[in-house]
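To begin, one chain is listed below as structure tokens, in the form predicted alone.
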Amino acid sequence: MTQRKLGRGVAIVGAGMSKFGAFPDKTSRDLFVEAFKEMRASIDKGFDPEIIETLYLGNYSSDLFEKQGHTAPIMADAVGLTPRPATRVEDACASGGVALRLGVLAVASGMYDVVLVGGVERMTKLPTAEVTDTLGSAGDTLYETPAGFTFPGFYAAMATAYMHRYGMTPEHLMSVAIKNHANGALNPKAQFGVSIPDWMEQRVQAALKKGKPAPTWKSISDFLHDDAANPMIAYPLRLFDCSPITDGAACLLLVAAERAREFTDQPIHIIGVGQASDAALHYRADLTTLRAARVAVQDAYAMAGVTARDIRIAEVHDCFTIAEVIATEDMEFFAPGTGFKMAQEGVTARDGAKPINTSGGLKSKGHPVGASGVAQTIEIWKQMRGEAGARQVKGDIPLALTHNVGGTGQTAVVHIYERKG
């Protein structure tokens, strides 16, 4: 493996995101403006947006979701950045993460000193069936779509393969959902900012308010096994195993490391990047791991000069609960076939040995696909600066990681972050 190095240091000095959720009265440019304004306000020493030199925008399919193409210059115009170059990046659900990688490379190369990286998607304008079709276009439409595969079906295939090999049960996946909703309940930007016990109580109160009998769940397990409350989507994945349809936007300001102190006394440095690709799911011999993720993380670790043991926290791509399990193994946090036990045993909880998805993850925070990779980085930024509020991980966080996946793993991109003294 060729060991790659960045030409010069790159730092994050500002970060902001819109609320994630369903917003029928907002367009993607409205959401992007919200994220940009919060990013601008986050810069401790202030700055003039006129110094931004270029924009890289993650966006999967505004063409289909909103019937709007040529998205990057429209977003640039919405925040007053024309005539600067603006480039849209499309790599399915990894669009935001790949936009970030391109922004890092643009700064590291010396081409630019100040780069805006953004991500945006407005998905809820379409009915669910059309959203499913749009997302399905990230699979192989020649072979997989005609066979009836949707994305829940793809990840259900991964889950059943994993269950067969390692003995995982659906209850282990439920533990991932419980953990991520507990984290999301502490995130004011999350689409589902509610824990599963609180969700259950809301359902009880709603039934009583309507004069209907209250559900008789005695435990979280009863609720998650209730086919009415948590229906099966594609075995073994139920509704609470699946990330939602989401509108949202996120922004980061990257600068050359030598200039970071002009903007903040707490920059977060990006010290490792890796990206890889793979064939469509039906070509793969092993459905229990993503080869692209394993290659990407090895490149990122080598560039950063660290190992999985050094990473304190991580945001990984949990579009489905099985995706988090596989990701934690692909990142080498846990040995193959052991990741499924970690949420159940509390290892990946906020107060565990390896906190995963403290934001609530895609599962609870929401998954506006073009923005998700950028939003993952915003959580890392907040955690490393001690600004995550009620969900703040205790203790020092010198190193962190994000893992963003496109499609069924045809694209994977990994970033490693360092807080320097």
Second form
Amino acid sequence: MTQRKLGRGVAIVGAGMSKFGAFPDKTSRDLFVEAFKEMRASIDKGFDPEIIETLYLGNYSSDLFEKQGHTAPIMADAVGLTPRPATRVEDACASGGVALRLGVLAVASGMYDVVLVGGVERMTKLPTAEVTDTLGSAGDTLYETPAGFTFPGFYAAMATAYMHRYGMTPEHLMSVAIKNHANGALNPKAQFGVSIPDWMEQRVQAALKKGKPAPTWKSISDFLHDDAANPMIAYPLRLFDCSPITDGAACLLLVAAERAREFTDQPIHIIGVGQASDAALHYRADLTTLRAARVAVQDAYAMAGVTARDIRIAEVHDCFTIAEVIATEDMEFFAPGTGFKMAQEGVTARDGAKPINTSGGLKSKGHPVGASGVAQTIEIWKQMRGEAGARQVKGDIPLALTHNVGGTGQTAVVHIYERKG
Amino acid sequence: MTEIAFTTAAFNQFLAEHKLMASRCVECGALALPPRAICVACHGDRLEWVEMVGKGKLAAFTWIYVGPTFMNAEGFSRTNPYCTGIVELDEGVKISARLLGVDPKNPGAIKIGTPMTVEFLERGAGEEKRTFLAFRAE
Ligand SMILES: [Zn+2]
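Could you switch over to the form predicted together with the partner chain, since the one displayed so far is the form predicted alone?
Okay, now the whole complex, with that chain kicking things off.
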């Protein structure tokens, strides 16, 4: 493996995101402006947007979701950045993470000192069947789509292979959803910022209010096995195993590390980056791991000079509950075939030894695909600076990681963050 | 048969003739299914078509309850799900395909490793006619 290094240090000095959710009256532009304004307000020592030199924007499919192509210059113009270069990045659900990587490379190359990285997706305007088609097109439309595969279907198939090999059950997956909703309940930006017990209580109250018979679930497990409340989407994955369809945007300001103190006394440094690609699912030797994620993280660890043990918290790409289980193994936090036990035993909970997805993850926070990779970094930024409020992890967080995946793992991108001093 | 280009159109034409065809690298012998025009094992571009016997084992599966528009048009729905998955052929390569001979009332009953045999599904008529790859559980 080639040991790669950045040409110079890169730091994050500002971060902001829109509320995630379903907003019939907000276009991508509105969401991006909302994220940009929060990013601008987050810069401790203030800054003049005039010094931004270029934009990298993660966006999967504004073309199909809202019939608007050529999204990067539109977003750049909306926040007053033209005539600066504006580049859209499309790597499916990893678009945001790859936009961040390109921003890091642009600063590390010495070409730019100040780079805006963004991500945006407006998904809820399209009917669900067409959203299913659009997300499915991140797979191989020539050889996978004709078999009837959907996006949840790909991960469901990985889940059946994993269950067979390691003895996991659908109930183990439910523990991931329960944890991420508990975290998301403490995140004011989350789309479904409510714990599953509170969700159940809301359903009971709603039924009573309408004068209908109230559901009689005896436990969370009872609720999660209810075909009406938690319908099957792609066996063995039910609704609560799947991230939602979301509108949202996120922004980061990257600067050359040597200039970081002009903006804040608490910059977050990016010390490791890794990205990899892979073929369609049926070409892969092992269906229970994402090779691209393993290659990406090995590159990132090597560049940063750290190991999985050193990472205090991580935001991983939980588009589906099974994806979080596999991610925690691919990032080398846990041995292959043990990730689901760690989730069930609370190791990945906010107060566990390896907190995963303290933001609520894509599952509860929402998954506006092109923005998700950028929004993961915002959670890391907040946690490392001690600004995560009610969901703040206890103790020092010197090192953290984000893992963002496109499609079924045809793209994976990993970043490692350090809080210096 | 080496004169037929290694394209999706050729693969689909073979399906219409009820043949499941892979590509094999003349340089290193690596087999590829779906077929490839360039060998990813050695980067060679001298390939040949080889027909698969059509027997294999189930490697992964799912039942789709919320399908894409073209499957919904075939009559599948939340109350009429379909099964799809990945089959590993005896020749050692894998392919995505629709799965038949499985019970929608008991979605967890089918087991990874179940022996599977190829079938060719004809859908549509006239210009719209198309052959889809499927495997039936034995
Ligand atoms: Zn070869």
